[in-house]
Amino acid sequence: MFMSGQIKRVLITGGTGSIGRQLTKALLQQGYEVSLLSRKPGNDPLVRTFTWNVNAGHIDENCIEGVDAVIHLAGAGIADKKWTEQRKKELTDSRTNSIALIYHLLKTRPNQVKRIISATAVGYYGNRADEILSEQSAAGEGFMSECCIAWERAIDKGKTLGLPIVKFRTGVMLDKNTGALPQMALPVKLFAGAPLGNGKQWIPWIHHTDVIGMYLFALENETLEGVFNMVAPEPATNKQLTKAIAKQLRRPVWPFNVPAFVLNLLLGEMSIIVLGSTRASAEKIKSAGYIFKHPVLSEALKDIYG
């Protein structure tokens, strides 16, 4: 379970989001001591909650108490508010404050954390066609990619300190309950459903059980550094993944796609999420070993909607 006994407690940021929640669960399964960083105090008796305010610049010293990995996943929701500049200032400040308050705390007081696990994300490459981007591609332009920049150099900054890092870029998380999934499978459902664009933009998407393996894979493989694409082995376009959607909900898709002048007049410069196109490869963090749970699209969606 444990890699030589190395990692036992682990500290997770933005621990009471989506993927914070499950990879709790996940790892008090495994037998790991789980602790939080949040700015409210928890309720659950298995895990300690220690609480910090990364705009005031506050944080629990006793957070890094006995821990010996941080998963940093923290940062505000990239869609829940249009874009405007001071959005946009909040989306990537909430990222790379967050990890240097930690970093900070690590220069500063005694500790024994051996391992640094962060999210970043894929919209590093940008708006790139049909173009197989790997880890090894140059960013891409436009706000995404300047905050996941911006996210990576203050990851990185823990290097000073000596620490293996592991950074995953991830994809579209596929959920039944939260994310991007409900709010394309809403106008299937609603027998409205149609590719969005030109519906040829590929869909970095990956199933939520493959994202909790990758964090466990991290912990458990001392070995592992560096930067790896968390995203599945084959991408979709955006007509096929809404085609896939209906199929397994039993609903027709519309002959016709949603322009991309409407997304673009309802989301403004946000409609790059949805009409962006990365195609992202996952070869490298199959090289170095991960065997994917829901590699293909169809038997993933059949899995989640049971």
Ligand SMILES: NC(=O)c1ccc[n+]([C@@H]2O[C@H](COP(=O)([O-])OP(=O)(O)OC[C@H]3O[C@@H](n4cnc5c(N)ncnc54)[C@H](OP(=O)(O)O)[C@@H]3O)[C@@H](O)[C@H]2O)c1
Contents of the next structure:
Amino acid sequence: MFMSGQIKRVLITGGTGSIGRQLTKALLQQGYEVSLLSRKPGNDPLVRTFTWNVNAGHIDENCIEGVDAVIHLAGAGIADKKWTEQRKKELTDSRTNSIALIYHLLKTRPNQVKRIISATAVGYYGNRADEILSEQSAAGEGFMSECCIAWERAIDKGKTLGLPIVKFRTGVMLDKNTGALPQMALPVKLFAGAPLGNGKQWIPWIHHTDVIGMYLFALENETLEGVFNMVAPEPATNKQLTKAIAKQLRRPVWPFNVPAFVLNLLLGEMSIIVLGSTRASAEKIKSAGYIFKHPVLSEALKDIYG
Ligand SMILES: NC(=O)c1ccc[n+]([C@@H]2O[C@H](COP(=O)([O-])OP(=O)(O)OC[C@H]3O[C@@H](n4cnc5c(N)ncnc54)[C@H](OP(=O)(O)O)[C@@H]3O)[C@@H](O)[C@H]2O)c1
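Next up, the form predicted together with this ligand, please; the one we just looked at was the form predicted on its own.
First the chain shown before, then all remaining chains and molecules of the complex.
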């Protein structure tokens, strides 16, 4: 891989998170300069950290100086806390008001930003059974869809600044140490692995290397623009994924499922995260020329658990 001629310095919001940490490392390895926008000062000598307070509308105005591209990853953790009305507002505002602060800066200060790349989520589509979901598909219903619609609208306001925008509707990133996989693997490791609900819901998984690969691809391809599903080419059902994890970890899977009502009782509205079905298609990013490093689930898990 090589750097785009145009883009040398990248500012990442929420760059301390699970995607941001890996992305920062990969960008530094490729020779990019990286700076972060964070709620707290950083201590990595290789990256400069600027601070902001999204709720208070404060942003260190110097963060934009010399920056060629902004990658927007910031947002309160979707599955970290119960979805009260206040939490839902926090989940949305931390994604929309944050990018609005950056756009305000771009309007009011001289800058050389050429590109905005942002995370959004496959939660945009909601719970859609077996429907194959392309980027053209309509949004779904429920809080996650509403949050993603607001998030994408806020990102699209950058178009009024004449900036090309790439949005990645991110699926379930598989990583050994963070996110959904350790939570799915724990019961399996404890010999208590079982599919959730009816186990037929589609999980739009993606290997963490391909998440990072697509962000690099979006930086390197000046013509890439628009919304793309960030998912592997072959989604798996919850049952298939549970079985594949168990096979990799050499553990059994129980022949019965965890009933949906138990998960509804435990998680309330958030149960959609584990029970919702999203069969998102990777065709658009493939057609744009992205080559997956880990397109096959069994091989992706083998790589992760090594
Ligand atoms: N990982 C996945 O599987 C996945 C799937 C779908 C979508 N996404 C989206 O992709 C983005 C990055 O994912 P990730 O897994 O790296 O997320 P993450 O680990 O939760 O990190 C997000 C970062 O956002 C910042 N943040 C948290 N709360 C905030 C708040 N209230 N206001 C402003 N900033 C806040 C934090 O950075 P500081 O502490 O430095 O401020 C945090 O490190 C997120 O928007 C996420 O929703 C991820």
